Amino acid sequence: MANFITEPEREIPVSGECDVLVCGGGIAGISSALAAARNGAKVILIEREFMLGGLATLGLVTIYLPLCDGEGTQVSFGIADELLRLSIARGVIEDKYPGPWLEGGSREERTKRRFEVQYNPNIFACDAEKLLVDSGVEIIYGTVAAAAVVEDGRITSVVVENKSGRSAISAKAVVDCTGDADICQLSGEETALFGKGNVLAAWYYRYSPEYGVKLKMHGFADVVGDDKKSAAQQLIPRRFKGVDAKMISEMEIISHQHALADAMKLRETDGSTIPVIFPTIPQLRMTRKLVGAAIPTDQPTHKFEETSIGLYSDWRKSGPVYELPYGSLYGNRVKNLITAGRNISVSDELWDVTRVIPVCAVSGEAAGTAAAMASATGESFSELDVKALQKRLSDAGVKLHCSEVGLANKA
């Protein structure tokens, strides 16, 4: 039996045309689409699931990590700040209420409480959806990117598959917010895999009359090291790369069974406890990323970046602050492709810092703004006027350099 087949040649209808095509509807995709629309672009966002938010909603990773440096200074602004406030606009988890940040607390009070929240994933997803629709973004759910048509170093269209069949969406600029650099891979842009792989996660929500609905973070999903402490907190002694369909399916089956077993164990001591929702997408953090024009590292912190498009902190510890260089968002091969979110170009050491919600929003706003500009001028992303991009971001409330928030820069 042959191990391949030959598809018959066929004409593929064009089902949509836009200035900016955003692929992926997680936090990066939401931010990119919103920024592009606000900058006058006609935007289509495609999402393989039927709800926005990605890991932040469907993946039940419902902690909006800090917008601050842990030492009393907010560093991430713009859409990153807007979405945090949107996530808790209809109520906040009481023990995660960042009072000093929302009620004008002192620097001393803010130092003791990082500017992060926990939120309801369903409410956040629906409110983000309305925000995009009201901004003129066309959302197409249940849609997967299957191929990229590249001519003269530019993506002219992305071939998609959904309930309507196989079709193409033509675009002047494309933003890869898939989290796995799928569009980069399909278009021939240079990418790299996370060599260590992801540990198993089985986070889920449970309910009990006494405590209500609570997130159970079963499995230490953020481990990236190989030390004994990290290994002891892993559910199983195995890692997953996250770019192979069979392996992801196997991982999900294991995750489901671990979550169910944990929930049933809790019922042994509290018969009223029941699991209410398991994640509906894989809880993968780092899989595949762009190898771009810039590859920043985690050292030194507070480093001045001339082309910075936003600030972000280290969610794991207090102190470090980074300026994100524009070159982290685009590659060296495909002229009209830009990235945002978990798949931007960074070193492996920095990847665990940049994959989280605030940085996805910061990179997303910059990528969407740049995409709107490039679609209007026809410039490649490497040719784009960075100063003009920075001005648009600044006008939208984004802080670009440490000095703008009262922190000292390093050369």
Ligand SMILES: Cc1cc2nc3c(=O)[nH]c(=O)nc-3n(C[C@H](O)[C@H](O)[C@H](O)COP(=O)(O)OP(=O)(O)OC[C@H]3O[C@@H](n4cnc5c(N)ncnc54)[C@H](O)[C@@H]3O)c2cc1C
The other form holds:
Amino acid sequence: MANFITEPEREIPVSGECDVLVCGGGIAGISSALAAARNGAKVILIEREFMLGGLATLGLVTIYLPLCDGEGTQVSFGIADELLRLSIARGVIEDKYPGPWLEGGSREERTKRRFEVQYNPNIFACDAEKLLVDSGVEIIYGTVAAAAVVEDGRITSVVVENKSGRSAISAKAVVDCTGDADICQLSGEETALFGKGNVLAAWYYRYSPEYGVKLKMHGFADVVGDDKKSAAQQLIPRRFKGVDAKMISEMEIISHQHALADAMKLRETDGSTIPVIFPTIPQLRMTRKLVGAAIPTDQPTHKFEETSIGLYSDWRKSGPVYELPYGSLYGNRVKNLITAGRNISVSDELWDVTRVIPVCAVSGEAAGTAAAMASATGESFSELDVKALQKRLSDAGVKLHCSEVGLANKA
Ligand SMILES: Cc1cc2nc3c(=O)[nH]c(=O)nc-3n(C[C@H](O)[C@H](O)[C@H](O)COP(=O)(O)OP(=O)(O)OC[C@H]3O[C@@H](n4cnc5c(N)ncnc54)[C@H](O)[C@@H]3O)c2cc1C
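The form predicted on its own done, now the form predicted in complex with the ligand:
Whole complex next, starting from this chain.
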């Protein structure tokens, strides 16, 4: 078998033209598309699956981690706050109801209970979809970004594959929200893989008459700083990088069998338990990321960042708060490409903090806003007027610096 073939050159149709092309419709893509549309851009969002939300819906990761610092202060605002409220607008899962946050609780009450919720993935996906459609975003489902056409350091179009065949979508600015930095990779931007790889996860929903429909979190993430506990919580002693099709497929087969075996085991003690739904996309946390103009780390916390585009906390522990620098969203090579979500540029240590839902919304809102601005002026992301971007974000309700939420910045 030959190792390579040469793909014949051929003409393909241009199937779309827009100011901002958002690739990937997870939390980051939803937030980016919404922000870009609200800032006046003509937006197309392409999504490989047939529903929005990515890991947060199809991946059954239905816990919207905290918008607060665990010490009684909300730090993430703007679309991160809007989407959390949207996710529970039609009802909350009882034991995850953040009463003190929604009903004006005291600081003491808010310290006891973090500002996080659990939601229904189907309702959230459909309501997010309606929000985007009503905002003028064109969603094209079942569409995979397969290549990027780059001329003079700019992406002129993204080549896509879908039911209609292979075609190109032309765009003035592109937002990579694929979670795996696919567009960075396809366009020649610098990327890096998560050194350790992912542990196996097999989260699924089950039903029993006694408990109703419940999320079963089968297989946990790494336990930071405790390798022994971490190893004990892993389903199998193996890790997955998540950017090789055959390896992802192998991981999925193992994950399906683990979820099924777990559900069947529960049946031995409760004969009426049934599995309701398994995830329909791979539960991968950290795969490939941008190596961008800035690579923030997890130390120190509360650090003042002049170019901050939003605040976020550490879901794992109370206290730390970070200001996300604008430079973590764009790279050094491709002028009109920006990223959001779990593939932004951060250190491996900070990645476990920035990959979660609220932070994906924070980076998404900033990337979409910046993309609308850059597409209007033709500027590259590195040249963009950061103060003007910050003004737009502030006007939209985003808090940029610790001092804006009553927390002191540290040197
Ligand atoms: C097991 C597990 C547990 C987790 N637990 C939590 C938790 O409790 N709370 C929390 O807040 N976070 C949690 N996370 C993290 C969080 O869910 C995700 O990191 C976050 O939702 C990622 O959002 P995103 O938009 O960046 O990426 P994704 O959700 O991965 O979205 C990317 C989207 O792009 C699409 N796509 C990918 N490639 C292409 C392409 N080439 N062309 C077109 N479309 C493409 C995908 O179909 C997908 O819809 C967990 C993650 C995992 C795996």
